[in-house]
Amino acid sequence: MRSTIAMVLAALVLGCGDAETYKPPSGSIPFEPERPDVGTPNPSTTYTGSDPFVLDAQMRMPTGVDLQRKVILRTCGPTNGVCHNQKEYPDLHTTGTFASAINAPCNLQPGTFGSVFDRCERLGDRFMMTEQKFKEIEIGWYEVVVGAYVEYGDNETPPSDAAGFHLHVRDVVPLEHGRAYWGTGTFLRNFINAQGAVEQLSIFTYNTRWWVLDDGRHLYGEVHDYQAEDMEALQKVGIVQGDQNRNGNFGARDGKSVPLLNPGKPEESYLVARLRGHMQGDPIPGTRMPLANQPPSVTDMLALMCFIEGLDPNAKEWNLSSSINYAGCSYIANPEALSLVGAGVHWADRVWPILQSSCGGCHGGSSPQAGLDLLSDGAWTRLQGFAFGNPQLKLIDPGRPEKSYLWLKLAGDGSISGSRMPLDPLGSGSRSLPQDQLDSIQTWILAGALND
């Protein structure tokens, strides 16, 4: 054993030199660390009042860097590769990606067309037919209907759901109904060149027979089997659709487009609206955010709103290390109004009275619909059970409105069969609860659906 150790030591000495005669290399390696500028507190932005919410926000989140690290990362993207942490748009997992959300467009990856908010829609690409020489028209939306090829005669009119390419445009196409037109459909887009000038670019062309359908804003393009690859190529190009949610409103044309974070305008920032569930009274499609984490507190929301309000709308870039101007923030007047988790929303004095007055006509009495009695004592306990119409979902799943059958019925979620609740007492179908009542029920569920 000793001889083995001696051999190892000898090898180390031969390989590395005698430790007693070791001399460090002369000179030094130049190194200048690039540390972020953490900024210096600005006395003019410091709040000196006594409101506990403002003082807490100022202490814990004095800068945008702190806001991203302590609020945005925790609620929107805390886990690698999940949600808004390198998986979904927008990526919010670093200070840099959070900063890039300022003035960035919203809903670039909407999932389904019904989840797109009107005010997130952008100006659509444009379409024209070279041979017919009509003026280019903005594209609303398009759809490729898959199915067996059917050859229609030149004087036939294909059905509105025929297999092929369907293009819906903003204006009436100046062509006759009831006949086919051979032509090259050209898709156009504006872009800004290296010199800063606006240029028009043809991004795709498709030659086939076209028909005008429905109200004249619906073009149908024939797709032969050999043209399937053309359709794949068209979809890869990524046509910008001006009416992406297909509701007839071209959001960008209304002049009310909003970005993810709108400098100086928290009430018109899409990220804030997704947390609230509405923007200036207009409901936001989809489930309120965050889905799986605790909603931001009053302090968190105050920091976010003051941060956005303090952003310079004329700036080209923003330093998140700068102090948030709490002293000059309008939201410090009533921070409690920013609550997302149901401050003042309780079962006994808010949620139950809403359900009694709006739903008790059917869900009450001796024979309540679906066996759910919401009028008598014990209603809260009955809501803890599973739904009669969908036994896989609980009526109320605390903290998870998107998994609560009652909420999905009230919100008119398309994943749940049947009419939206409540039914109109005048017998004219279903109706929606007022937005403030929907907000109360949703925030009560988010806060744990307590029996208080």
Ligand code: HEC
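For the form predicted together with the named molecule instead of the form predicted on its own, what are the coordinates?
Chain only, nothing else included.
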């Protein structure tokens, strides 16, 4: 992996300033499509319980190789956009490329910038101007505005959408507004050399007149007709943008960036989140379900989650032919919670009827308990409001049961004030809703708590 990156970088560096012979990275993944070593499977404890989903998964998908063939290949087929936003990345068609998705960046080739998930953003390349002594600044995003060349005077200010090169950076550039600076824009990237040390390399330089616009974090570089080729070459280099989706949040900054498959952490694997439509409550931009194909079943999801959970985060290579350790997998406690479809869990035909029949006796009528009317029309809208018992939390926080006060009341969470719900109308304390009803409500919240 590293050597590949180094090679690509070397190619980029060599190609600098030479638009003729420069070959851009082909746009496909820099993975080595090697077959994994199909050695002897690791001995791992076999599940001996009786859960039908676990038994089914263990029988049909004993190893990562089976998982790739039976689930991934079908789900990430070339015709749908679950694993990739639009283009061909990531290629998960072989066990080898599937293995390479472990710890590989996500959203490398988004269709549009808006479809990038914050936590897929990487540390951006950096920018400096050789002649100006300011510290290099992380690049957020850039854009080339196409249009006829207009020459602005050295003491003029080009408009914010002037034809030319626009570079949006993380910090304010300490140069004056309202005047041009002639100079060498230099794009820098860190990479790891053969000795394992971090080195900083200039991956591109662009000479032009620069202006600082707007809030000081917007640089404008002039693109004269004779510079068009240089500008094209710059774009081909593939500058890493730290705020690729342009929402002001540099996703890799807070250490929350995630890869496609995160060894040991299924909940923070982009592939899983893409199937679910959210990651730990944050919505994932883009199409949620593999609409065209058969969506992964509970068994499929169980295999995927247990596979990822069982990957050693400290390993450098992973053997997909090892047995998936179902016996030691945390998800076997409640495989049904992995259901993606929400098994038909909709507000109107499932969730609201539960609330009406189990709660409406107290949470209805002219003076509902705790001011919460779950019985009459508008119940869904009322659930979007804040809780009386904890004004920090909403009754329902779409995607996050753990932040939804109504859910916490149903689960009897330690943080609630008052009693677990539902109270027993005969006055003998609290009860719990039956497990399948709880699962439905939880699934509905996880899937976005839609009014459907």
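Numbering follows the first chain given and starts at 1. Here the rigid core means the biggest group of C-alpha atoms that line up within 1.5 Å when the two forms are laid on top of each other. Please read these numbers as outputs of a predicted model, since none were measured by experiment.
Once you line up the core between these two forms, the Cα of V54 stays within less than 2 Å of where it was.
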